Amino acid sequence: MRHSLRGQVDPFIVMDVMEAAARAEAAGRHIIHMEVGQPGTPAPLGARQALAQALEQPLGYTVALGLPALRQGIADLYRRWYGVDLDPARVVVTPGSSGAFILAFSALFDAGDRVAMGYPGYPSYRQILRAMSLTPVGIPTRPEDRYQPRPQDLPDDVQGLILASPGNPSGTVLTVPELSALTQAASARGMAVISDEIYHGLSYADRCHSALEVTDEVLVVNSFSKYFSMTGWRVGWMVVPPDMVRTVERLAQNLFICPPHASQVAALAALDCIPEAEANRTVYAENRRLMLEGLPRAGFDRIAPPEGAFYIYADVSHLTDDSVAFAAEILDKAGVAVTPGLDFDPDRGSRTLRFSYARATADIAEGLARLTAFMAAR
């Protein structure tokens, strides 16, 4: 069978850490999992009694871009977060933001074109858009500033520019002043921006900031995911600039029909549930501060400053130039699973790993404790 070219993108590396953490477990170990960013938390309680409720009813096909009173829900959490004033005709809801995506690189998009980000960077970025035969330019980014590209690094003969903040794997969050200077330049060349802000509600010092309060020719993409604990209900947004409305529900219409009803129906719900975010956002917090305390004990002291999601970046070039050898290591003597940096950064992941600490607090404590025995005896 003829296999086309863009179809030959890279594995996403983590989701192979997670394949091999479950033969490990079915093998009988217990794994720690700080490989994948996935909250160890369920959908809020109120989201699964509503979803309960919905289901003496038949769930069918909405309207392509969402419910109308979810993209109400989702205009009037960015008055209470941002304090934008935002309609809700501009909201898309989406399958998950890996749907949002699609939607934005095929509404902006011509075959061919060059999309630049930030290296390290989240992988799929890359993947998708050369799947959709776009290519991927990275901007390399130095720790120093925070793992965030600079207005100076922007290409020359790129159409698109991808922010993310926080970013993943870092964690790093973008200033009013930075996104601001970082869309005016990509705008003075002629670049469309996607500012990736799936983490936001997770910080742990200053809130996150919205690209949507600087300016409003940008698309914006989030997800129930991280914050509301949803990632397996595949459910998102975008906020689009108006005119690209009409563009984004025609390819909406026909890519996806519409966004799964039933988790459109838990997400509405999910937008009133707010302590129990916020509850588990605390618990993200004790994470991080042991996170702190514990890698650079172990002897993972080169990190980015990991002011949001729920990321610790590392250097660990003085240990290793084979971040997938040296993860398999650490999964198989420590029985913890981290990801490698090659999934963020196909130049110099070699040297780099991800550590994640969205699960539970005895989990963190309990994979601290094995990385530190792991290094001791390394």
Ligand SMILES: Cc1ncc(COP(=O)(O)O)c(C=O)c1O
Given for the second form:
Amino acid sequence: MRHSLRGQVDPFIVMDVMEAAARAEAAGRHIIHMEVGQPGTPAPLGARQALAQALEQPLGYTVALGLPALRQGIADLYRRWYGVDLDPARVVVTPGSSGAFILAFSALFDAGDRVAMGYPGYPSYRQILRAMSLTPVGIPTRPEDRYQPRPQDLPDDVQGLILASPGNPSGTVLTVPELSALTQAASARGMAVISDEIYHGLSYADRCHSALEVTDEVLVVNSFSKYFSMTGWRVGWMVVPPDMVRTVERLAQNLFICPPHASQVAALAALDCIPEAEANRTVYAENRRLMLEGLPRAGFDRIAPPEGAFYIYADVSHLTDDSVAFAAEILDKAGVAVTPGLDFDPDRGSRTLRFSYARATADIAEGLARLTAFMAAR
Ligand SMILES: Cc1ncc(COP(=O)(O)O)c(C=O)c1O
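The form predicted alone done, now the form predicted together with the named molecule:
Let us now look at the entire complex, which starts with that chain.
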């Protein structure tokens, strides 16, 4: 069969790590999972109960932009979380935030356009762009800037900029002045800005700030996957400027028809389950405390302090220049699965690792003990 060039995207290396970990488990080994980028907890109880009650209904297609009550509920969240008064007509419910990226890139860019993003960054940005005949342009960021791009780093001749706060893999957060400076610099150069805010709610000091607090000329992407612990439900959202709603609606109608109806019912109920989401966050906060104490003690001490999400990105250049082999060695000898940085930074990721602390606290403590013993024996 013929193959398109744009279809030749890179694999997600973390998936390979997960497979290797699953093989080790099938062979009877006990593995601690610090590679996964998802909560170990189920969807909030209220969400599951709402769906159980709705199962007798047809659950057919919804309108393309999503259930009106859900769009309203999401708009209300912006008032509660950020003090932003948001017209629900600007909220687009999407099949995960991944679906939002496809809609955003289709609405904003033409084939051949160039879109910038900080490296390290979430790998699917560049792979989705490639699959759509767009060109990803990496901005190498520095640990002293908490792995976030600065306005003076924005490249010339690009049509778009993806910001991520908290970032994956860095967990670092953009402040209001940083969001202002970046969005202003981007718009002065005619770049459209997409702000990935999918880890909002998961921060451990100050609350996270939305790009919508500083400008309306931005596409904000978010999701029920992380804070609401609903990865497999595939429901996210996007907030678009008023003059883009109709374009996005026509794309959504044709690309997806609608987001999964059952998941929208559950997501609507999840909006009322903040205490459960906050209880999960308390667990991550304790995990983060253990990690920030235990990782440096084990020898992984080159990290930019992560303020959000559930990841820690470590520079391991003093230990290896082959993070894939190093991660395989850690899995083999310590029984801890971690992610090589190459997923996040194709240039410098051979000398970095990402540790996730999304699982139970007991697992984190055990993982840290294993990592300490492994490093001491190395
Ligand atoms: C930064 C970031 N953005 C987007 C996604 C995609 O999430 P989803 O499609 O589940 O909403 C992820 C998933 O891990 C992520 O880490």
